[in-house]
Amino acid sequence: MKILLATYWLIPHVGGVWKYMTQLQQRLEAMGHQVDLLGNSPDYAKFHIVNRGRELPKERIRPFLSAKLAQEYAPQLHADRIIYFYEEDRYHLELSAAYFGLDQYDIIHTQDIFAARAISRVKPAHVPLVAQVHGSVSGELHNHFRLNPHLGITEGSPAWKYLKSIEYYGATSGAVTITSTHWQKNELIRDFGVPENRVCVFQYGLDTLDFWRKAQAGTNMQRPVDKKVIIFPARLSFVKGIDVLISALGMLKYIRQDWVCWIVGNGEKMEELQRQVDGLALSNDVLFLGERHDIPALLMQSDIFVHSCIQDNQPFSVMEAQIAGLPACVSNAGGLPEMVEHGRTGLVSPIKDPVSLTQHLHQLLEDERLRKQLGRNASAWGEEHWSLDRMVGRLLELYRQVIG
């Protein structure tokens, strides 16, 4: 088969969607299929098929779109900058996909609501589309609006309603919609009105051979000889709840000092989080390692994994931590309770609850037997559940059903 994996988001990029796409591409091509990867460039200047070197700069399309989307023709677009930004860029994707040519593919598999909506409008009728939802765009942005009331975007605002509607249209643009968790499926049905019979649930897979290869390659980071390492690999954004972890660490320091925390990743919250660390006198205890490509090796140097997010679906970081044999302290956001069983493979606390997270960290640092047992349980559970072969097999069967 010739397959197009398409996303509105940036590629290449350090993040779950890009990891999912490249894992899938490598495994499918090893089986004899041809796979192309379409998405936004890291500088937002163009859409490109990154593995073919094909691209279309947005500056070549923008004059045409500006004429077609002028205020006299589309006044509602110009009434809100957020709506205009996403709609203009969605049109960029539509025109780029049409320019590259979609009739050459046997199936198109989109990775987000914007790509699903855009490509469904320009693809040939005989080429089926599978829409995958890796998380809730509207949920993440709605949380952002709530946390930043100075933006003036409330539930009655056009941008709020737009994001909710695009979630529905994107999730219903394909012949079938895939999600990896029952939480995500229930949200699509309950909050966005997506028909239940259109949503298929099966979990991600992880290339464990690649994970262990990277783990064995090692890292230049050395753990302290007399302290345990708490690790949190994540994009430094509000939705990841890193501020919750830092607040918890501020309380933990009053109880014990036999730990350090490695925060791995970059993002728009870097300076704000560093100020929070400084304000809590944690500068020698919390290290920001920035963007790294040796996370498997860092996990092998660590003792406790944390993911105190506000919203997430089925993060690869949790999967990797389980393969590495680490107990996880996670929030009960999104699909995380489907990944971590409280008291068996980790400890689960309420969203935005630094007190509970402090207690859980203290418990694992205090009780080495419990910490190691949860880690062994997590490793066994991860090896059983995160099979990439199983995921790819189910996906190919779905492709064949949709094509048929």
Contents of the next structure:
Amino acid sequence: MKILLATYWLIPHVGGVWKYMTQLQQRLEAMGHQVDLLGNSPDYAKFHIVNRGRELPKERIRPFLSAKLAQEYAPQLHADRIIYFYEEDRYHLELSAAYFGLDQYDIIHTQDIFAARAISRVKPAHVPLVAQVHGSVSGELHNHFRLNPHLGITEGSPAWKYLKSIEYYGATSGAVTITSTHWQKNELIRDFGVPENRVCVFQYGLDTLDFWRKAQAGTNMQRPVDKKVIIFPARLSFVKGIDVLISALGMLKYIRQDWVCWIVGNGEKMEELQRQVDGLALSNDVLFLGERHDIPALLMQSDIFVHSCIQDNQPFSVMEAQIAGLPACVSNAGGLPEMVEHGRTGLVSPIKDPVSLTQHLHQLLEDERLRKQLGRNASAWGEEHWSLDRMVGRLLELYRQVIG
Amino acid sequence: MSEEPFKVIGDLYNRIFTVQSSHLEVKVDYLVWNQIFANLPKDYKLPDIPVLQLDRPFDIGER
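Given the form predicted on its own, corresponding form predicted together with the partner chain:
Let's see the whole complex now, leading with the same chain.
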């Protein structure tokens, strides 16, 4: 088969969607299929098929679109700058995809709502589209609007309604919509009116051979001899809830000091989180390691994994932590309770509840036997549940059904 | 792509816009736009009106 994996987001990129796309590409190509990867360039200057060297700079299109879609001709686009930003860029994707030519593919598999809607509008009728939803763009931005009332965007605002609209049209663009959690499926049905019979749930897979190869390559980070390591690998953004962990660590320090915390990642919240750490006198206890490419090896140096996010679907970081045999202290946001069973593979606390998280961390630091047992359970469950072969097998079966 | 593309008036491709306005001063790369235009479905329009009709209930039938 000739397969196009397409996203509106940046590729290459440090993030779950890119990781998913490359894992899938490698596995499908090893099976003899041909896979192209289409997405935004990291500098937003063009859309490209990154593994074929094909590209179309946006400047070849933008002046023309700006003239033809000016306010007097397309007032709906100008109701809010957020609408114009996403729509204009999506039209760039549509026109770029048409330029590259979609007739050559047996199937197209999009990775987000913007790409799904875009590709559905320009693909030939005979090329089937499978639309995967990895997260909720509108959910994330609606949260952002709620927490930033100074932006003046409320439920009646055009930008708010637009996000709901594009989420609906994106999620219903394919012959079938895939999501990895029942939480996400229910959200699509309940909040966006996506018909239930168009949504298919199956979990992600993880390339465990690659994970163990990276784990064995090691890291230059040395764990302290006499302290346990709490690790939180994540983009430093609001939705990851890293501030919740830092608040919890502020309390934990009053109870015990036999730990350090490694926060691994970059993001727009870096300065704010650093200030929070300084304010709680945790500068010697919480280390920001920045963006790293040795996360498997860092996990192997760690004792407890944390993911105290506000919203997430099925993060790779939790999967990797389970493969590494770490007990996970997670929030009950999104699809996390489908990944971590409280008291068996980790401990689950309510969203934005640093007190519960403190208690859970204390419990695992206090009870070595429990910590190791949860880690062993997590490892066994992870090996079974996150099989990449199983995921690819199910995906290929779905491709064949859709094509057939 | 060539450093000096052959340019034509963008109005040649007005068919894809819901509101067809004239901009004689706007030139586009002929090779790029010819290829885009050849591959677009016949009913393709900009902007994407269904997505922008924000006060109407969603309706798959009108996609």
